[in-house]
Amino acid sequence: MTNNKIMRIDLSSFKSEVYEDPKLFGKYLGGTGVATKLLYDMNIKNIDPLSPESPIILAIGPLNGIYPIATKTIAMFKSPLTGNLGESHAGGRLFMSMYDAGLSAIVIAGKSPYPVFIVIKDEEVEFHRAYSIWGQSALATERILHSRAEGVGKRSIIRIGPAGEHKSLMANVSVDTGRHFGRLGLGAVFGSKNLKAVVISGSKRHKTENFAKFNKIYNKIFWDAVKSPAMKKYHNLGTPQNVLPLNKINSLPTRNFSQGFFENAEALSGENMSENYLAQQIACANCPVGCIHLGVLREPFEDNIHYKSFKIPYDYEPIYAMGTNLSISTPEALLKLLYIVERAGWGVMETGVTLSWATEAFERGIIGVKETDGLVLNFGDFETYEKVLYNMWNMKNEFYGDLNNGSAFCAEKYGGKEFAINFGKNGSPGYITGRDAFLGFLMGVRHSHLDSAGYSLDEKIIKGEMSEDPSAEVDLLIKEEEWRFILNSLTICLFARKIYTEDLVLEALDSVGIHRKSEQLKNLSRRIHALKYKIKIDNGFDLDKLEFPEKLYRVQTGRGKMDKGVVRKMISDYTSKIREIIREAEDE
């Protein structure tokens, strides 16, 4: 049942090869472990992220296609947004298509001399000219390629929109319906290679060796997923269920993190979206939960009698990024902005953080109508934000081209670093719960809320479920992140982290012929942690220059105002522990 095949594709020569590496997968399992090791061994230190030599790595894990909610695919690359480690995770059908093709990893390098899309059928690769779809939106590209019926079986179509073609540093890669490699600029890497899309499919069938054992574990995971309270919210309201609880504890970012309370949160809540705008719920392949919520946007034709309808994915993070943090008050306006972002192919969080920076910069006089070509930016002004997005899409002038490069780039060029809410140059996730959330964003290898879920520690302290202890909080963040390296090597959806306990993981691995002990998983997680940080440090990430955006020290978080001295001590403790993890790995 286990597989260790890697496909390498060279876009410069239009050649490909497939080979096996049982030693690599034996040591690193799959997913983020294998992808990290592959990227590390490629020595990307002196490579421009948008150069032909810069690799794209896709990897799945040993439980993909076998057990429920093992639904993610890991993308690893050198981030053009941050200049160091780029890692993004996506659901959809992609993992299933790779599994059916018999591939556990795909490495793409080189640059095509003209726009191209790749079709992978089992272990065969076809290169097709993409002139007819170059310039098309991410949504239109999928429709066109789907209609061509390229591939066999359960096809997955991953592609970029115009943002990726323009090499926007915050461009994403869209995956199937409503899923994305949404962070750190993978779409720009695709665009730099003239790679518009990849269609993956397979016809292989896999044998279950010990069906009785497999069936027992499968049923446990399946019924836990269906009945467990831990998964209920994802099925019912989805992650937008977070809107009202976060608002209640003053932790919902509003108007560029100026406060944690949004007066119109009820309108953008999961409850209101579900009752009045939900069109459909869908699931990633091999997942019984169905957390993907699609909202319906109806827009009139010119006669104002007939309507056209669009289905647009909405989750908590898009609601925060293009809703509360921009002070957008109606679901209709939110869905319209999300639809533009979806078509253009931007990462929604970075786009929202960049627009919120631009709005505050305009209010402070750092930028003006000269830069915006006459537009006046105000929080809550949907019509102007709509125009801004289309100006960014069309690269109307230098300023709109710069907005394509994210908040850190713009703040460096125009000013306003103190209110550019990014961590490690990556736009902030949607939590203003307190110092543990921000510390997780700053120190996590992806600068993501999913690295260590520091916001959940903040929430426990807010609710009185644990006491404040800066040193213990740092230890808990590191412990959680390192366990997630194991889940991400198996490419388990992190929504199922309470189901996939260590005991269950060991049992599931054993059922597919991978025999591990608890201590071995712990050692692997530390090794992966060290490798990721070595990649980051080799590519300019400086542990001695880490700090929160200054504005956050003035804001009332869910835990109150932060003490800068305590925060700096926590950052220092965290960096010391990271250095120790790296030293331990080098001593092995």
Second form
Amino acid sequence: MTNNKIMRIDLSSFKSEVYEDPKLFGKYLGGTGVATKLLYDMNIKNIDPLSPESPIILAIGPLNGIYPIATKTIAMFKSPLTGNLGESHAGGRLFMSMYDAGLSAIVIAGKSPYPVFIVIKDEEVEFHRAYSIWGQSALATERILHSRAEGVGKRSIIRIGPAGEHKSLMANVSVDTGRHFGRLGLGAVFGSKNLKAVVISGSKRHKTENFAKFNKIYNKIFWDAVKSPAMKKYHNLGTPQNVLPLNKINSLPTRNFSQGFFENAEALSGENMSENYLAQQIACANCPVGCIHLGVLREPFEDNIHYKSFKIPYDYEPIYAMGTNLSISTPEALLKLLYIVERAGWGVMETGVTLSWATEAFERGIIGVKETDGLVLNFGDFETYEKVLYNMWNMKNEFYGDLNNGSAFCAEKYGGKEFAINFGKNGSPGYITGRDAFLGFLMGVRHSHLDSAGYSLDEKIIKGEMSEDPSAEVDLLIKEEEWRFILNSLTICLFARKIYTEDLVLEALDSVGIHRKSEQLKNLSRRIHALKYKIKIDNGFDLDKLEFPEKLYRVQTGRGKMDKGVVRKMISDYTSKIREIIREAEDE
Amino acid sequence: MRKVMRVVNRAQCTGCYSCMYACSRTYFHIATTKLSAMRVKNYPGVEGAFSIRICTGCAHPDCAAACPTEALTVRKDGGVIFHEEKCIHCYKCVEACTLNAMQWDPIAREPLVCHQCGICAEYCPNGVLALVEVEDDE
Ligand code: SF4
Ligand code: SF4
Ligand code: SF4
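What about the form predicted together with the partner chain, after the form predicted alone?
Following is the full complex, with the preceding chain placed first.
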């Protein structure tokens, strides 16, 4: 495939165009690189994230559709949750449908005067009225469009639930089955444009440049993935394999990050979930690993004579967010909560962090039954959480409307910032391993655990495989994040990062006619880093006001209590390095 | 005894499409699912159920019976052999296959005929497909 076609869709005029931009793709490869540059050039500084001008960018890279486990699509937007860089990654079939359509990027802007869903078939775009599916859950919407919206090949269906329609700042976009653009509020941007769903398919097939080379590399990746024990783990227990090991090192967030040990971790462990609740595993297209775990929930109805069952995707982060961190101790209760979140279309991590903030705020008397409309919030009280979620879904009162806007918004309005566990306004991922995890969440461009995986540095230090060294730790975080910009420009699933080494990446790129050297990749990732940070800073991300939530300093992390002085120093060290990176890029 | 393809563990399918990629790659040298002689069909929703349609190498193939020009002839070990020069692009073979296993290349307007080679099964990480021995009259 040429790997340089961009489709632009304007929802205000119902028009679209496709054009080529070889220069952009030549320089930024694809995925996060290309999307960052596109967003940067749009100069979104004075744009309200929920206004018609606010763009939605979807991008894939030059290896998608060709090699296994290059399965992600990057979504880039202005985040309504944080006000700055919005970026979220999702798997499923979306990358494949874009590849089949021959589109490397899709940019959607404008606002439809009424609810619509878009059907993209190759370079054609249809706009359909969506009044009848407005209000449908994210799951029902997929079922309906699957039988309603025809395609010209395997389709990918991405859609919002009621949360996105309400412009909940933590609304996600669901992608096919069990994958999501989960973070930073993309669902609200869809909702603000009256965009319920996008269905994509394509009929194209693209010639292989050099078959022998391609075949060799394909087989190497494929069989590495199938045979490697690390990848097997992703298939067997999935990401929930982490529950018990993290609990063991006191790093599993429990009751709003009060401790790293959850007494019922066993019940929510990957082992127990697999043994007793797993219905099946599924995979993103072209991924032999298949890490997506669907749990089954069986519920009686009508005097316990009848049963109904649901399949609900679960992963480590949802288990932390709606499980351990809310002290939910049974898989049944957890799956029920996840089912509501999935249907409503909220990002599960922000939802969990917001509920855990609310519970602690209630305990401390910052909010009361006046706000909650009579509900008493307690950690572990699954039935009340269920009611809270439905009240949020229905926007029952001002408070429940506010909960839709996430933990940072709520803490700002009601108080309790010190225990609203978010970084850069994005709800925390599920690790209390130590300062490197937190530093990664704070300084990573997406405030995601996948930015730089600081928890794995913490784990190494806990295990004694590495010694403490604040300045080296900062450097390692930056190094890891910058390498991941390359993987994310090729939109490789980060679970396959051990397979996609730099040598393999260079070889794979070479096989599709992109000849690069290690040094060039390094320069590109630096540049991407600089651009992302420039977007962040332009849009209000203040390098001088960076803090961990105060509560975390009192918590016993996997690495023990954090020394505030040292952490402060690391943050300032990190920010000066970021400033340096930006300066270097400007000098170029 | 002859060897033909079977779906042996449908419920173990993860929907990864490695099988379809393998088939297209082998016979067309292209990275796509579209040129595969078999299909993994998706069902909507979180239910995540897949249905696999692959030529089972019939001894009395309906597709060949439906072909008006003998572009499909019965293969010794089951299934069919495609004679491209005789194909008049009528689509009757696809319609005749009750399993919906016979695939179609919409660009060449020709059937994608399974060779009963077992390569898709080799690439299935979950043991869903297999080349199995069956009795001659089966
Ligand atoms: S490892 Fe999991 S998330 Fe990654 S591509 Fe495979 S199925 Fe998708
Ligand atoms: S048996 Fe061979 S020809 Fe038939 S579907 Fe599988 S890979 Fe294709
Ligand atoms: S390779 Fe196996 S698991 Fe993957 S889609 Fe094909 S039959 Fe299903």
